[in-house]
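The chain that follows stands alone, in the form predicted on its own, written as structure tokens.
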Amino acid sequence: MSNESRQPLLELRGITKIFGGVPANDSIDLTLHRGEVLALLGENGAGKSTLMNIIYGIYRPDAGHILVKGTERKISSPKDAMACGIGMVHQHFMLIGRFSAVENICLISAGGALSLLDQKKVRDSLEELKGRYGIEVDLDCPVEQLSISMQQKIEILKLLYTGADILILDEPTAVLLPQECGSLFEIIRHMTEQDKGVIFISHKLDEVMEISGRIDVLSHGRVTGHVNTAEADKDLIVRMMSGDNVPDMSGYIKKEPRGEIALSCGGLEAFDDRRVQTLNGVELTVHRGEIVGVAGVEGNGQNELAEVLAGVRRASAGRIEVDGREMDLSDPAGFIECGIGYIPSDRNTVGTVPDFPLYENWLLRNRSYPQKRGLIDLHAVQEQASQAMADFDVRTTGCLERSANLSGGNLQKFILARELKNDPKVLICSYPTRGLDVKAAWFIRSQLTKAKERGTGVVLFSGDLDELFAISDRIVVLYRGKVVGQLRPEKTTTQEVILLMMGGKP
């Protein structure tokens, strides 16, 4: 075995880096080898994104070495990081949904040319890569055209065309259906089997003990701890991420709807942005006390079906009745009068304002804010939001403190706290866990069972088939914008659940 082979991929020796006083990282030492899969894992906040950052060239250390198969490097920009064979799958994309697979590509390639005989060379090199790595996917389509998984892949290709030997994947599962996991995880072995490290950073655990050989934990900024996965279970992982056990809620019981009807509507139909009708025709009933769950293949309608229900988007047909009351589709604010609470999917540009401090951003979709003589009483408002964020364990430094600042598990603490704040009848949760980590996610679906206890009618929209199935009352299934499925969860199953997402008969 020769001298390069036996050095690590990657070493990371007391990486530091310090915001506002904050350390983020604070002296992390990490080893990367040839052919494994490391799982990095951590609360949300934990510096695990930073760390990456880091490593990538977004963020420069304020102290600490990097060295790459031996020799340090000083790393300053993603430019450096490609040069010294490291790549990133981040979770959101870097593809232009109009160019193909190899016009994308191509962009990367020297000069980021386009002409016939580039994109040519391109894609042999491609096509040499999808049989290596067993990547099956299409390079002529638009890339807008392509699933989620497909895209992802396209990524993939884009780092090993690139010649990557460290590649990072944030999230990658995050957006994917429990079969297209499958496929992902394939790639990843086909990669480690030619000699590739992978940093794989992931909340759901199952996955993690699937992919990785070893495992490392972050906790406010230091590693807390190394174990191989081989020698690791799912209570030692949550340990090590926060000092105490996660409550199971796998045996979470489940309750016939019974109560007054919440909130009903039929025959919806419409738009999504790109003015393709994407709703046609759903019929949805939810009981005061019930948790529904709805599944479905991403872009059969759910976001449009979440936003329409909580006002936000605008339907071309149908009716919504909240209490009995028949909603005017055309007047937003109504939606929040009559106590519609909204978590949409993106907590960070539509569930908040990044610029605004936390106080300013309580005040959304606040139907009953403090008043001092007509006006906002800000200091009441402070105090309310300072109690709240205390109540729901939002780490942070105040109220004055920007949301872009917060994590993503204590701004969607926030943002259900503030929802929660005045018992609404309804609360439409819109993928209310994705991204979040172990403890952060049990806290979400806590509260929106103590809210359904309460009386409010939840409809929770998820990916995640196992969170469906320990907290919903009810499952409905979404295909191609409409109902095709009501099922009990604790008289079904996952693959028939799966089988209904993809338009087939139970």
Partner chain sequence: MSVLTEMSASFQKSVTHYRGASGIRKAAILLLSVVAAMLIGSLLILAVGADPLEAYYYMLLRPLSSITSIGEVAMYFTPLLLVGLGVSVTFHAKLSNLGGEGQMLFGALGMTVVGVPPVGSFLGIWSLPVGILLGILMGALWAAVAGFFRVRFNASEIVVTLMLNYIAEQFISYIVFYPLRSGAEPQSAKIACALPKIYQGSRINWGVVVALILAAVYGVMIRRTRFGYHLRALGGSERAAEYSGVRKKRYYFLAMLISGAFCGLAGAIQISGNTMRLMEGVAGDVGFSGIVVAMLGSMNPVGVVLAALFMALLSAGSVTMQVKTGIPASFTSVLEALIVLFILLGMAVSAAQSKRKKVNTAR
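So the form predicted on its own is up there; where is the form predicted in complex with its partner chain?
Shown next is a single chain and nothing more.
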């Protein structure tokens, strides 16, 4: 009851931010009290990140006010935000890898540039904070040698050290293994007990239900709902999140896999960029005319598997067969020549070269471009690209436009058009609809199903279970670099898949 009498910690009134004529935030109101966890729920592109960047002083709002503890504040830099007691754990950690936790935190300690470092004092107060909030972490090891979840804890320590009482956690669980989430939630509970206010950003409903006290739902830059978690109705929230314009795919009929095997692999092992082994013996078979959906919590080897199957990353062990012929794993060009299309998750710098005009990007991962006496026939390439762009409804000024100037949806359609041009035997799709608006996303999905009907074997990596259930003929679940389950979408439930994703047994 005492909460009622106290000033809210943070109040946003009518925050609006417009990017190029499109409102990313449209008069958003939000209130955060002491001792509570406010969940901010929304799809990618709903405007959560923009809003948080405004609170943290990275963007400036075009309209609206920010009140901290009852007084209006102008926040024009992260420094201002910190001075107001606002702290943020970004999705990409803001740590200096070579520094220890203590050194990282010395960086934000008080004192001018020429003041002497007092590492002992900083370390003493960190030890105290560790005890108070139940945080277990090594303070002296260079942080780059620590696990992601440890680094996250150092980020949290950093905020607590500055005395921040408004803590913004931007999708903190996206990088964690399921078993690591528990200790994070424990820390969050300690924080609210100490009267701090936490904004918890997520698009995972279950977590939000577990940790938050109230939920604000963001959709297309607006707040579309407020609920107290205790009274929350899952279906209602889902509707608030997605809006009403979800096309009905229920009429879409799935058939048993038919035809011969397009791709099969066994015993695949691979390392990620940090040289951590993330694939531990993957077995997978893809038939012609089949969409195989790959589900899994992010970071369980999806990226590496997609890259290995596309030939872009070299597997350290195992074999891949396409059409019954074993591939040379050390020859990325061989995969392309064998007809393996690939839609990478990063369309801006992997799927295209940002500075190239579109017609030049048409040649990327393309071995059957128009030639004339062994040389690239640029005119024919332009014609071909323009035609395909028209077919796939890529909206832009023409094929001379730089790829970097295309919106996400148009760029993805362009890449899809290119990869489907020669009817690939297998198409690897890594999060193809991530960050796209609903319409573009369904366009991509319908093209994938068309490709499948033409006989392509599609491997669809996705974080969106609805998408996987809607168009996959088969769902495989990846957990810690292994396939832990194969299910038919019409014979299973979301709950069962989620359970497998978390490492449980059905």
